[in-house]
Amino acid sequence: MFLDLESYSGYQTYLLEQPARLVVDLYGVKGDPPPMLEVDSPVLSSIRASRFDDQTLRVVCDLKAPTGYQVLPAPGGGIAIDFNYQLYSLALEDQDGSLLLSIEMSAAPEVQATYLESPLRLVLDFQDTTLLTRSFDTPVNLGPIVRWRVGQHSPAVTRVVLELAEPLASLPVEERAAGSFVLPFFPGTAAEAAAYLRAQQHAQEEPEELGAELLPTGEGVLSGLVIAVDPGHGGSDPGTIGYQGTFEKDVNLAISLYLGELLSEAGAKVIYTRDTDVYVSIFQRPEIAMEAGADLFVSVHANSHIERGRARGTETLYRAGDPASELFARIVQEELVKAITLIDRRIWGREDLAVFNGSNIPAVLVEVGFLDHPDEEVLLRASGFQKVAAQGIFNGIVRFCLENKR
């Protein structure tokens, strides 16, 4: 609220209840008082003014509920009154395994989160907010949250403290309906939550924004070639399982089907070792490729690490001792990393993989990213990212074939 004054010598404020109102006495102000003003605001219902005496103008702000405020000198004269947001209620909820804080308040809050250790606590400070319910401190059994307390920490800050058994971080506030908001939680540290948000933003970008430039598909650049595409795992074998319950077999199949479409458009005959969610033995996979007369074998996977959540990036495996497979792996790795912009880990030869040992054609196994890293799981489960990964692998296949006249 802004009070436009040519001059004043001082002011005094009073916050009153029953009914709720803010009284502002402005000293050294002359002239007739302005008419009453009806206000459509979550905080105010009306503003009225009257002369208290010859030197004092009294302004009364009728409030919908008592609330905190701040009076500031306005540039160019007058004063500004900033009223706090009004926080009506808070509730912890578990929606399908996801924790969130349900918030009812007059406007979207600005929340500052602080993560503390010894003991573990997540502190949420609602800025410029007045709590309109009773303060409380109560135990709770909800995921990692063992206790929570809410109170008016200062005239301008409502504080929520969650005592934790395991790390928990907050995500940005979302509006659910008018006056209704939710603050989702992330099962991990603040750094992991930040990585999760970056990954979400990355996954929502269009493929061309990720740097995946599709190599030529016209004029049958791959005509006459038979390419075996092997989506890893499947059926009763889920492969790696991510933090959010993502099955590697599903990621592998999605990327492989996108890849197969690109290969077909470029004129290649595509042989899938599986094109649905079925189990195929690791010994059958190279046999399928050989029986179809495949010229190249590409197996698509998502990675994992013995220290779950630690490793990240892209790597490509190849049949050890086979120069053609090594060159194939190097080119596919280069193009895939360029497309998806994850960490370039390495290419490395393996002598112990059945999918390599059952054939003699150039063969690679692409580990697109680490499904057991929360950051990369978000990417791997996003269809936009899956398409970019398929384009990167496709680019590597085209380059390999063009440069080696296959």
Contents of the next structure:
Amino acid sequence: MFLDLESYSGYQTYLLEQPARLVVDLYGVKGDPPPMLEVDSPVLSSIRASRFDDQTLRVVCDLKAPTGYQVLPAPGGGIAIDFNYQLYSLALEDQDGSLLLSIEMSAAPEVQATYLESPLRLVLDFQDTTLLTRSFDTPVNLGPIVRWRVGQHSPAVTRVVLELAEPLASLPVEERAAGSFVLPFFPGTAAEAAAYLRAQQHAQEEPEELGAELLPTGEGVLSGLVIAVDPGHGGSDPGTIGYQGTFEKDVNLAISLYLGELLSEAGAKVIYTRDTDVYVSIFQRPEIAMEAGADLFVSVHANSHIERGRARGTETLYRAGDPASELFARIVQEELVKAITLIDRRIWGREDLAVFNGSNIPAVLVEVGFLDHPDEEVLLRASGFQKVAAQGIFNGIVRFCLENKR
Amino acid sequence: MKRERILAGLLLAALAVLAVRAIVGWPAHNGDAVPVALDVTEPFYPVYFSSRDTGLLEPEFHQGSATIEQVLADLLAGPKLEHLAGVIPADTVVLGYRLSGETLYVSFSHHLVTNHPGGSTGEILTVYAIVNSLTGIDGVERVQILVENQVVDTLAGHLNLQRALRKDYSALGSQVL
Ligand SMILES: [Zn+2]
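Complement to the form predicted on its own: the form predicted together with the partner chain:
Entire complex below, previous chain first.
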């Protein structure tokens, strides 16, 4: 709020409750008071001015709730009053395995995150914010969070401190509804969270680029194609197992289902060799694809080295001696690495993989990352990363189909 | 026969690398005599392990004439060079073998499957360490891996093990060659 005054000799402010209002008495101001102003703001509802005495103009700001403020005399005359945003409530939530902080606030928060070690903690400073709930300090047991403290750190900053057992990073705040926001957490360090965000951005930019080029008629770019999506392992065969106990079969299925959704949206007919946690023999999988008349075969896996934790990165295997499969692998690998930004290991022609044996359509087996590497396991088990991986593979399929003119 | 010549060339290059390393002096594993001071005028044979430098297969050369029993024992015993890692899962034993024509059938205990970490990379390293090592023996062209005396579909869910496999040098690190 800015009070445009030609001259004044001083001011005094009072924050009053019930109803919440800020009173500003301006001394040495003459003239008639301006009319009342209705305001559509997250903080203010109206501004009234009246003459208190012949030397003093009283300005009353009706607030939606009591809040912090700063009075800033402007160098060119007049007074600016900055009201803090109001933080009504905070809650930590676990939504389908993803941790987030849900925030009820008068406007989108500006959060400054600081990660501190010994003890491990994540400090979230809400800028220009007044906390309207009571401060608290309480133990919790939510993923890596063992305790959290919330309080008004300074007149303009509300501080949230999360004590951690393992690294945790904050992701950008998202708006869910008017006045309702969430701050998602990423299970990893800030650097890993940044890599994850970059990957997500890639994935979001890519389809737009392609979409503009590919969909001149609005028709599905993959319509008419039958694509076999093969989530590796399943049922009694868990595949490789990560340090945190992540089963490869679950990662493979999650990425495959996301991939299938994207392919369907683009008009393809999707054939899953499995779409639940069941055992399907590796010899049956290409048969399922061939019986359905599939044009392409994509097997989705997560890798492991014989020496656990040694290797990392992405590789795509293809049917050796088949130029179409090799081109398919090259493009899928390129797009997937672009999307998830893991190390680009190689594409590798193999004639001994069972899923390549039973068909002659372009066939690849994608090893998205190494589940036996602790850093990559963190990524592979995160649904956000799984979606980005699916998007990367999808982009590769679309590009291959275009470059091959079907 | 061109392929044979290329392989011989590669082998000599590998020997040159080993010779240099031998001069530098490699610490021995378990205090064993390290067979890096290889006498190339006497017989020697390669046993394949996983390189900690490249993550790929790399041969360790042993002095003597390769026999099926000796190569299998070498594979199970693991590498002597410190920069190499074993490729056979813990507790695995060989239950028996049979040479039929040029195809060698080797039966391993179930630990080969149940103690294997998995992954196509892990599976390819284990399988081709076995196949490449055993096909270095005269008269062995193909190797079929059996588990508990049975033909199996696969070791870790990627490779087709229903048939015998030939040697594959694509799992070898180019750094070795
Ligand atoms: Zn797998």
